[in-house]
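Consider the single chain below, provided in structure tokens and representing the form predicted alone.
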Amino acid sequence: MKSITRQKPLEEIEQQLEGLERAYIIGCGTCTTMTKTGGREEVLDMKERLQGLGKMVTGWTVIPIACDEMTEASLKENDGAIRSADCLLVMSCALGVQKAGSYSGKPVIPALDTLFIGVEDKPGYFHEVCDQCGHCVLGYTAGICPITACHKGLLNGPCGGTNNGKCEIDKEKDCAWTLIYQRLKAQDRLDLMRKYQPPKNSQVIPRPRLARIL
């Protein structure tokens, strides 16, 4: 599973850098390298773009895994270049941005938007598999998540717009509830289609969500 990200428009990055003239750029060698949003090539490209805006780049690095303790070690290794910067421009998922902020007193600027947690179907193609909602119903829906697989996120379906097994919002997309029906039928468990699922409780685990592993 990977964090799927996209680069923010340069105009938005420039707005976030207002008043910050010297930046140190951090990329990630895992997820954003795979999605080509924060690997070595993208970091070097961002360096040129910032310089084109008149900003000074004091240095850059691509941390192997920017969302774990390697961030702290990398920041210590590059302490000189970081100390001379006004901020850290982080090209990783939001967790990597937060990690960098927790280990440095410098302002952290996200260069990316984190979209979802997903898996790769084929090279370069990812799809969302889990909303991490804290209320999993996969046992009732034959292992197909209605929150992420259905455009409407319906917990009880299908809606009235499905046509020949396709979604009315995206006619190229299979209706999630048709897929659920077909799989439950093959398992001889169609009775679960009649089981009502109450509205999802967004506060099953209050935010910020915590977990303790014993």
The other form holds:
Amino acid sequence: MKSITRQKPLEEIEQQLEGLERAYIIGCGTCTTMTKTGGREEVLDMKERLQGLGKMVTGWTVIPIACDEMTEASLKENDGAIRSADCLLVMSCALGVQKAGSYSGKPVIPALDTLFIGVEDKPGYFHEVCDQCGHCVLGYTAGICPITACHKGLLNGPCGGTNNGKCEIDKEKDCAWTLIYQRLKAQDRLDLMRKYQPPKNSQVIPRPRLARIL
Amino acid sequence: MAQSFKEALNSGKFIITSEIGPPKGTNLEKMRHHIDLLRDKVDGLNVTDHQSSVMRFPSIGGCLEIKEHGGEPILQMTCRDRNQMALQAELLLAYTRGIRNVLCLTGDSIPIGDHKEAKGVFELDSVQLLRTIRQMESGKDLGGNALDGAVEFCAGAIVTPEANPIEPQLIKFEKKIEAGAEFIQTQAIYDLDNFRKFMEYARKFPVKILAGIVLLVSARMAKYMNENVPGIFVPQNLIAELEAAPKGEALNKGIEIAGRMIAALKKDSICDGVHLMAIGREEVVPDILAAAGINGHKP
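Having seen the form predicted alone, could you give me the form predicted in complex with its partner chain?
Let us now look at the entire complex, which starts with that chain.
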């Protein structure tokens, strides 16, 4: 499971960099390396693209895991190049962007959009697996998540928009409830689908979400 | 006073409902014209709720117009655009204004409509909305708080008899009935043999079934629906009939086909009534009823 990201269009990155001429680029050795959106190769490519826009790149690094405490040490090692930059252009998921922002005090610019928490099906293809909704229903749905796999997040069965096992928003996408139905049927557990599911609690932990786990 | 939709449902007569599509904008002239044309010919008039996720004048606004013009509205309510607080509040408003019928729908998805970047709510689903109505009737809201003045509705839902696979839809159909649905308006049906089979199953449940009749206006429309609209299956013989119609006569052929189907459903008492959807051609609904041999339907 990893944070799935996509690079922002260069125009949007350029807009964010308005008035910021010197950038230090940070990549991540974990999720964005695996998704090829913020690993070493992409960081070097971004360096060239920024230079093409007339920006000065004061340095770059790929932090092994941009979302953990090592980020602080890693940024300290590169203190000189960072200090001479106007901003940090971060090619990690939003977690790394926030870490870099809190450790350096420099303006942080995300070069990527964080799309979802997902898994890779085959090289370059990812799907969302968990919305982190706070109240797991997989026990009733044969291990297929209706929150992320159903466009409408329905809990009591399919909508009328499904056709031949596909979703109304895209004929390429599977209907989650057809998959759930098929698997429950194979397990002889369709009684679970017949059971009424009440509305989900949208405030399991009200935002900002904090948890103390003993 | 005219009969309420609920009284009509329980009277044992063959029920006719139709629908009104509110305008995109504030010009209500056409909608009012359709209301005037249809209100005395049907037992209830649905008002669609941002159908196909296209933003329009609201369904409750259309229902109020129907009330003001002496008709019997059926409020279509989807879960796409409102959270549970907004849905309940609208039910309170509807009840105070004499709207007594609600059709509970999940709602089409946002990306198929005309506000493609909007947020879809879907906090409740159609089954949960039905149960919400029954809970509010008991004098309590979804938060468990007492209501100062409860509601009372004739609540309904939909089913897609031609869906493939059908069993997941039937499981949900049964959940809707358990949740308190009193009537079901089906997705469009065209194959009466298939529908008979569905009705053999559906008859076992304590719910009134109104068969969905969508007016075919051309062979092209029929083919388009077969390709693109989930759960709609127009058989080849009907497409051939539309194709064989002389130039400019396809609409009349569609009216004839719809009338013929209604007459057959009524004659053999296959279901409890029909729900007529003449999407954009509401002015021909009286012609369809005439073609079905139904005149001066409502007392």
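The structure displayed is predicted, hence computed values, not measured ones. Note that the rigid core is defined as the largest set of C-alphas that superpose within 1.5 Å between two forms. Positions refer to the first chain, counted from 1.
For D174, does the CA position differ by 2 Å or more between these two forms when the superposition is done on the rigid core?
Superposed on the core, D174 moves its C-alpha 2 Å or more between these two forms.
Does superposing the core leave D188 with a CA shift of 2 Å or more between these two forms?
The answer is yes; the displacement is at least 2 Å.
Taking the rigid core as the superposition reference, indicate whether the CA of T162 shifts 2 angstroms or more between these two forms.
Comparing forms between these two forms, the T162 CA shifts at least 2 Å.
Give the C-alpha shift of P123 between these two forms, in Å, after superposing the two forms on their rigid core.
A shift of 3.1 Å at the C-alpha.
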